[in-house]
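Form predicted alone, single chain, as structure tokens, below.
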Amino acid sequence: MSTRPIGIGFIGAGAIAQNHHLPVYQKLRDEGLVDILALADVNDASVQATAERFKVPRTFHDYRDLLALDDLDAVVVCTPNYLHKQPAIDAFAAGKHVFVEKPIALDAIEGAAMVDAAHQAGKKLQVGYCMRFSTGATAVKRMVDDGKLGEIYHARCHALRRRGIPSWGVFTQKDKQGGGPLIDIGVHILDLTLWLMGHPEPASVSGQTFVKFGNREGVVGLLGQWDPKKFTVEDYAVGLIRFKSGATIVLESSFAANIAKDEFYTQLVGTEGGAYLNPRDIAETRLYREESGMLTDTTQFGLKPNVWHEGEIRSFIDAIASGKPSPVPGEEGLVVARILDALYESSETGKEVYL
């Protein structure tokens, strides 16, 4: 068990840093649970405002030098996808515990290098899948571990925008982001769904991806303009997963798509009920069961509001301090990007990938 406040530092801190990690470990550094002690970015303009404006006392642009700082326990990845792996990779082998934003990586080749550094170090990974920890999520987890949705044997999770390509950052740029609104939005809204299901494991993945707005001028962008010119991710993506015990999930995203309105939760299908969860609107969640001879519908009351970022952070502080397992582990993680992987080859072959 820690006796003095975990020693954090931030790679990366841009909006992601500012808007939802930072202000949440103000609130444990005023608890006496963390220290901040330091940023790094290499946009030093940024870095420099963001330290002034959550009282950090060291800014770096080179993060290998916070790195080096001795009192310095576990690191924040808050990069673009295309820099998660090496910071991490350096991280472990500085002995330093590691969160990292969603997804993992840039894909599972990479993932998988940063799950093994993890392992030599033994040291923490926990992958920013935020959506676990979501109030209606908790509860829906809850029903599932207590039986009351039976075998769940198939899922539907959608996390689709009708016109919402981000304007700014690498989103749409493949080199740099992976991929599209799959890896964007559609990693949380899949990771949630494996955890509600008790993780089974994949066998086969089937995808097709399309573009058909992100590089067409004039189309509406209701998060800015972006350069069509520089889009190379999928505006829309559809898969089918199968697992060995003989599950399925139908997984879709988009960025744009001619549909009423956006739409993000999950559905479980289970043989003694089924489960839909709307993890941004607690009110959303939902069982359906057969009692009693009638078909029953039951809504949650008295649920806390979200606090999904302050859960996740929370729990890995937790785990270091207390020497448990990371709640969201880089192995989880790194399933998530093994069936992004098959579901982008899937649509550039036109076949069935086999996991």
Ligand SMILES: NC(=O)c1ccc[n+]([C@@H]2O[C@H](COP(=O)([O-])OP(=O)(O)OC[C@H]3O[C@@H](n4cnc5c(N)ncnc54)[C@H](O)[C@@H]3O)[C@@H](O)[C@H]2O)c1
Second form
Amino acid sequence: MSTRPIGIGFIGAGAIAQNHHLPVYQKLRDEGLVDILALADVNDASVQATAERFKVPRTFHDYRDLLALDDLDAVVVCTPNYLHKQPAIDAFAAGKHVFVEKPIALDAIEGAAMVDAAHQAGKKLQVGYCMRFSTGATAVKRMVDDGKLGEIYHARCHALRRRGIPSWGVFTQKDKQGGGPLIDIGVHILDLTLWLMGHPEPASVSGQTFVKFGNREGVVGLLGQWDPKKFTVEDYAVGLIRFKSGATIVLESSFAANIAKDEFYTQLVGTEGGAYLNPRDIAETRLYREESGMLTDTTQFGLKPNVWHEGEIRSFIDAIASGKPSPVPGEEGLVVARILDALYESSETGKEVYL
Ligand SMILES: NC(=O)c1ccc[n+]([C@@H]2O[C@H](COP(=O)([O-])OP(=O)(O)OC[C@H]3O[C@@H](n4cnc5c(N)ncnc54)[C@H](O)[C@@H]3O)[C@@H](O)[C@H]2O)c1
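With the form predicted alone done, generate the form predicted in complex with the ligand in the same format.
Next comes the full complex, this chain leading.
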């Protein structure tokens, strides 16, 4: 057990750091569990203001200066996807634990390098798949573990926006983001589904991506106006993932599509029951079964409100303090990255990709 507060530093202090991570770390600091030692961000004006707001004593332009701090135990990497790998590898080389925002990296090659670096350093790597910490997800996981679904042989998962192309950051640039909705929001629902299914081993992936809206002028932008000339990612992706167990997942993800409404859910289909879960809305947590000759639908009462960022961050700190394994290990983030790489490759080649 650690005897002093765990020293934390941030690499990247943009939207996710300010809106979700820093408020939780502030709470943990008040509880004496952590010290927030410094923020590193190349946007000097913004990082200064953020440090003042969250009472963080030091800021750096170059994250490597942050890594040299004596009391630093762990870093939270909240930079864009193309800047996950190098800061994480440098942090491991400096002997620090790493929490990296999702996805693990631009692709599986980068992700594998991070996992190797974590092993070599003997430090923890946690990937920011926060939706596992939704109270609805925790309940469905218990149903699965209790055998209420039987054998889960299929899952359908959707992360669909009708008109939700991001207008900020690098979310529409393939070289910096790695892809479109699939790597941004599809990863969340895919990771959640893999976790609920007990991480079956993937065998092959077949998929298709589309660009039908992002590169067009005059399309409605409910999340602001992006630049269609700089739109280099897909705006719709669909994939069929086959597992060595024989199970399958169908995944669909969009930034824009002519559909009735946004959808965010996973539906597990099992021999003894089915579960429907929208991790963002715990009211949408349901179990479907056949019992005593009757078809039954179970809805939830009494689930606690979601505090998923707090859940993932407390688990990270607990793993460091207690020596427990990472609750969302890099290896599991790497499986998601391998599936995504295969889906993009399948779309390009028109063939099923074997893993
Ligand atoms: N878990 C979630 O639900 C969730 C939600 C949103 C974003 N994210 C992830 O968080 C990451 C960041 O997303 P965001 O929305 O905060 O983006 P953002 O653009 O708001 O913030 C990124 C920050 O990184 C800084 N940065 C860029 N290059 C840097 C460098 N070399 N060194 C230090 N800082 C640098 C930028 O100045 C910016 O402040 C992405 O990987 C994204 O996928 C996760």
